[in-house]
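Only one chain is included here, represented as structure tokens and corresponding to the form predicted on its own.
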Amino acid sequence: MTLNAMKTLERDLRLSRRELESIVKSFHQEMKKGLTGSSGSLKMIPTYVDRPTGSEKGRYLALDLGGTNFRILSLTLKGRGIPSDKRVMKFALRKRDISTTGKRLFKFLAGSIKKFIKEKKIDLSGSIDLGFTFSFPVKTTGPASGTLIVWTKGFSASGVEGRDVVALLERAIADEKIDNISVVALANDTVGTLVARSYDDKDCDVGVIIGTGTNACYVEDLRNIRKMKNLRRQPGTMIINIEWGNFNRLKATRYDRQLDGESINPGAQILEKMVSGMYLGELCRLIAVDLISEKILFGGRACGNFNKNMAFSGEFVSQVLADRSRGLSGIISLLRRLGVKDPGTEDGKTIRKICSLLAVRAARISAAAIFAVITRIDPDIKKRHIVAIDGSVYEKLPGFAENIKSAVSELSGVRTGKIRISLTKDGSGYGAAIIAAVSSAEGDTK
């Protein structure tokens, strides 16, 4: 890779300090319009749901829909501390099943559900809550009740959109003849993953998902939900799920214009265009394609999978960065597998330069976004505060947790002490139960 591309390339990509406050700057702005309905990127969404006591209690399943992998599981809640008796299958979506009608796509939910009972050995004998993980943009109007607002990650079933998901889904439960189950919340990843933390940890009060997708959540008083007017003058707090995929307040590259561009959803879901698992890899790709062009990659010799939509996967994102080897052969062989004819190391040098440069942004825009919830919560940060995180792309993807609490600590000085980030593994499906158990009238809550 020529000097002045490597240059230009870490330029276009490089976050400072001052355009990370920037970000928070703006990501502030936008939070205070959508709690007051106003329009922005920001969506803001009330939840009905706040977080738990503690001292919950009782068995209660919960099904976690939030990529082309779910989850159906069960678990007892005896008050404070860990779940206890935890069962759960993981189940596989093919791409047809995404992309099929709405109806063919809860019909294998249900389904699913189904296996699980029978396998699992459930007593349905008496009635059991379910609490249902729906992690793509929601307008809740009830615990138990939210419209489906548009699909991402790649989901288009028809029928969908602008309906109730829980009433879908409870239409095909009925229609697979399963009795006894009560859907009784409805709730997307990062409102489980906060409510999964904060079941034994009072502090926890930000929930973030990066993975395939991205999103957080946090806990707001209900007297600023100003959108909610029924609630400005209520004490309490209520979890916002703030889709913060869809901020778009970010200095974009030429890369960036080009995959929105050529997406799904062109203009929306900006940040997660920058973040997710599932765009950093085409990311490299399209990079890669205009070095190849520019003959600094391969000799500018054409390859086919390079050519290839989304050939590239956040997953050999993460091979690439994890390759220490002095020859740098897992990356060697990774281009050979994708159709490069006799890559050479400073091939791999270059990819892996590329994958550290959009890996190392996609931490600091999320830090940015961390820090400004958090400071949203408590500008002087003056109380301790948990960020529940999960997901692929934070737990798997080399060095990126630890650019994240960087970025934070850069942000916060002195106050870095008070906030930890903290990876809370599966809190999606073990927050649905829990939330269940919270919507439940019949839950033991003594």
Second form
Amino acid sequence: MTLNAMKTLERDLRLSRRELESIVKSFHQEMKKGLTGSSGSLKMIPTYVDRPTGSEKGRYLALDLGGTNFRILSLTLKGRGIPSDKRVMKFALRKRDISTTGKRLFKFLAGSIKKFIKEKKIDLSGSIDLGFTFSFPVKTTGPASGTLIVWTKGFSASGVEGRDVVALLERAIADEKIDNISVVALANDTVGTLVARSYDDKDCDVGVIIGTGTNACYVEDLRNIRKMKNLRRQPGTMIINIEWGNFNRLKATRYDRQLDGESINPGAQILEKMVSGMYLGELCRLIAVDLISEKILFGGRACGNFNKNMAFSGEFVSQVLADRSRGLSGIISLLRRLGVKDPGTEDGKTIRKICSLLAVRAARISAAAIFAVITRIDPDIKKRHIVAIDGSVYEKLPGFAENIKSAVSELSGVRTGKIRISLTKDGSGYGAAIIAAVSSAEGDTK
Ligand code: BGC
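Having gone through the form predicted on its own, I am curious about the other one (the form predicted together with ligand BGC); can you provide its structure?
So here's everything in the complex, that chain up top.
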């Protein structure tokens, strides 16, 4: 391992406590801009959803679109506690499903609903309400309507940006001749996660996803959402979808700039491109390619897969960091599978170092963002805050959750005991059912 090159990399990727504090400060400024409606990198989208009371009941369907799988759920809410009678089906999304036309994508969703109803024997004799988790930046226009602002996470289906995604779903459901399903709620996965957790725990006021993409939401006072002029003087709260993946006031390396320039959405989702599972592997690959060209890695021999875009996945980063063996046998065999000829222990160490620097940076950026959200709600951290968090990176990347927690403690000092960051699995789908219940109840009282 050539010391100088690695030292430079380390210097560029490390974030000191002071740098984290400066991220928190600029995050606060961007949040404020987003709430007033002036342009900035945080969209701060009002969701028309508040936390549930915990007494919501009934049978619901939920759809969850936004990661590597599309999921359909049916469940019965009992008023607090774990829902019963949960039936779930997962459908893997192939590249061609997400980069086709919007019409085909929504036809695929409706076709999957049809399969689900048949295979899971869902009774549609009375009508059933459905919550739709659609995890992309959506300009919400009401509890069950919103237009897609822009695709993220490599999705590119044509003719969807600028359109109401609930209307597209309803049309596709009608085309499949599925009767008796009404789409009553549209939610983001972060909102589903927050809602699912707060169904049981009133202290939960932040929802975070760190998976294929990344984002967060939190509970804001209506009077602070200045851009919603009609709500300004009303008491109460509403969940705000921050869309933090687009935060851009971060120190970027030339690899970050290269990745951004070669992506399908240059200039957008800068934080997401440093943090989320979709990009961590690619960043590692770009650094590796550079080190190969400087003859620091693999004896300077270019090798098949390291030259292919996106060939080093986020899962590989997890596999690399999970290898605790002395001889790095897991990493070496992964490198062989990727077409590297005779990788040595030094190569393994270099790859491990790159993955570890990238993973620690991602965790520290996430921690600064989480801390910024908590201190936006409660600047002196007087109350307890539960941060409901989910996503493959948070759950599976070795050391990631611990690194977030320790950076949050670094920032919060003695107040750290008030903050709990807690894994909330599958809340994105389950939360959509709860939001559907809230929305149906509101519909009934109107
Ligand atoms: C999307 C968000 C979503 C996040 C996590 C981002 O790419 O813009 O809406 O919440 O991914 O799935």
